[in-house]
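One chain comes next, on its own, written as structure tokens: the form predicted on its own.
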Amino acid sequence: MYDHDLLVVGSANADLVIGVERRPGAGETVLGSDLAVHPGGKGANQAVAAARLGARTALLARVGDDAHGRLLLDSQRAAGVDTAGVLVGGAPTGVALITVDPSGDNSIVVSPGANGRLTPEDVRAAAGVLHASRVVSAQLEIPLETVVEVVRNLAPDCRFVLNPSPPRPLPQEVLAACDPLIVNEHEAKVILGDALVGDRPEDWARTLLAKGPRSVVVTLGAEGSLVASSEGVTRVPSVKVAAVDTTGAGDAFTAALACRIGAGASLEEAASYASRVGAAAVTRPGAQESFPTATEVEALCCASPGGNPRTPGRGSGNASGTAHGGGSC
């Protein structure tokens, strides 16, 4: 019935990198490392992330008629991810200017460049894209009224992913068809903004159900993650890995998570699956060249929680990722 278990609708932008020994503060100059270009951006990341792990996977996108839009549709191509929704043109390429430190920590600034014009007229375009996935998966490096309008256009029984990253205030409208809504601590306090209640995780997850989601998972780095629905609220627990770089971790949890529940999987079942996923990802430098597949996933299956996996074939050493689940998508 579906052409595609997952429709990814998001960015793709280059990541230039630089490693430091520290990041500068507010008008210091520190020297850093050599600068790496990569292909990255949080929707062309969860495309290959999700293709990786065997799932059928396509892409809606822009990147401009460049050499960094050159490099986004060659990683897409090369790890199986369709790319006829990828649009050319409108502006330069979107890029991420990334710093890494020795401990793996990064921070991003993003130049959205043809992102920014991914509009609704784009999406309702590709409605026949839309209606042929099992799931869609969207973030919010692109502008949100294209994120509203891919909600609008969403077949009656597709599942809607939305990790609102950058995070902003959301309508109800797109909190309405979250199932889940993937947040971290950050996106979940600046969604909830006043409404916030409690410093507990759980506290934060049941507020953030009662806006209107159909399920939210809150991902908490080394602690694991959390899902709630109508059901409950319920912790999946992780298990420590070394971590070289958490560049792109979240985009692979999130795909790993869209293409599991896509396949069947309870929501705590694929949080389980998604998180050693992300585990992997850390473990090697980079974004979508660290994404794992379905195989080196299994390296971390006999891990228990708490306690040292074998790490998977192209790195090794600590991020979370949990034992539980297993398999591909």
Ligand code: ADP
The other form holds:
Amino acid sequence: MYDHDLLVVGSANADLVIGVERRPGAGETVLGSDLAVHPGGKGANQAVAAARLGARTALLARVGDDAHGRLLLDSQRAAGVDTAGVLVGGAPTGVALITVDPSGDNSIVVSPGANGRLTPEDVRAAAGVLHASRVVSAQLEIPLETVVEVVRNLAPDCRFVLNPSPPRPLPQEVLAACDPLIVNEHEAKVILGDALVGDRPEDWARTLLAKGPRSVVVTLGAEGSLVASSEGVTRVPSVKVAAVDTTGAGDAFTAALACRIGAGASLEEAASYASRVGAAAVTRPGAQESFPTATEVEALCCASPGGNPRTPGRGSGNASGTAHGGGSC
Ligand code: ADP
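Structure of the form predicted together with ligand ADP, please, following the form predicted on its own?
Time for the whole complex; same chain goes first.
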């Protein structure tokens, strides 16, 4: 019996966003809008996305003993995430300083802060939580050696899901544990490096699979995704929606896919469900605020690819946006 459907090991950042008429050059000061502070970071995003879908979710992360850390803990708890594994202190909470100009282009400076202090030792100390989780997911906004330690501490029947973002070459030990490795087009190219052949995502999926993962998913934005395993490469379409903001779509997709494979779905079924979750997320602004409940995902079920663009209303889910708003993933 598992305590958690999904354990996310990863980053938690405060996103500090200011709108500007234009971004400053060197030595220049410009005035901007009021500051908006949002909970973010790929690990925190994935955990919120999974919990909102109804999965029993835990987060292993590190935040600072400061207001940003408390904001992140609050947003996790509000979504229903078990935060017992969120370590506090050692450095300030990770921060992303984001300026956005009127065209929507942004410039971002990230201070990893406490994320950089999530150590292999922290993972070893959390071995009990790792062993009590059906699926474990990670990203690369924490030290790579910490992700390596996660892989070394997985229970034999645990599924490991990795979204290597920001991308960097991966050791064979990590690649071999991924089931699946989930990459967008940019991440696929970086992970493939010199092994990149062809310009079709199908080629990348096959070449990535040959590098060692048990399975691979390549996400293609509005085009959906490709699923690759020993059984071949399959294209999974997305749902046609009116996209407003694609921030966090990949995190929502990864969390949903991880939940579904933990519930026993095939990779293809899980990618199909995750496509609906990703599509729902892009219909609303922001990252964590945009993630749907299971009920809202169901509302997208009838929208076939190529059908009418749809925008799932918040009204069909539970009002707080927390888990248990209907069925679960
Ligand atoms: P990332 O955010 O990591 O770059 P993608 O942009 O590929 O990832 O998005 C992840 C998934 O979210 C896609 O595979 C798709 O299912 C869904 N998605 C993203 N953008 C759209 C869109 N404009 N319309 C419908 N679905 C989308």
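As the structure is a prediction and not an experimental result, all values here were calculated from the model. C-alpha atoms forming the largest set that superposes within 1.5 Å between two forms make up the rigid core. Numbering follows the first chain given and starts at 1.
Relative to the superposed rigid core, the position of the CA of S33 differs between the two forms by 2 Å or more. Relative to the superposed rigid core, the position of the CA of A14 differs between the two forms by less than 2 Å.
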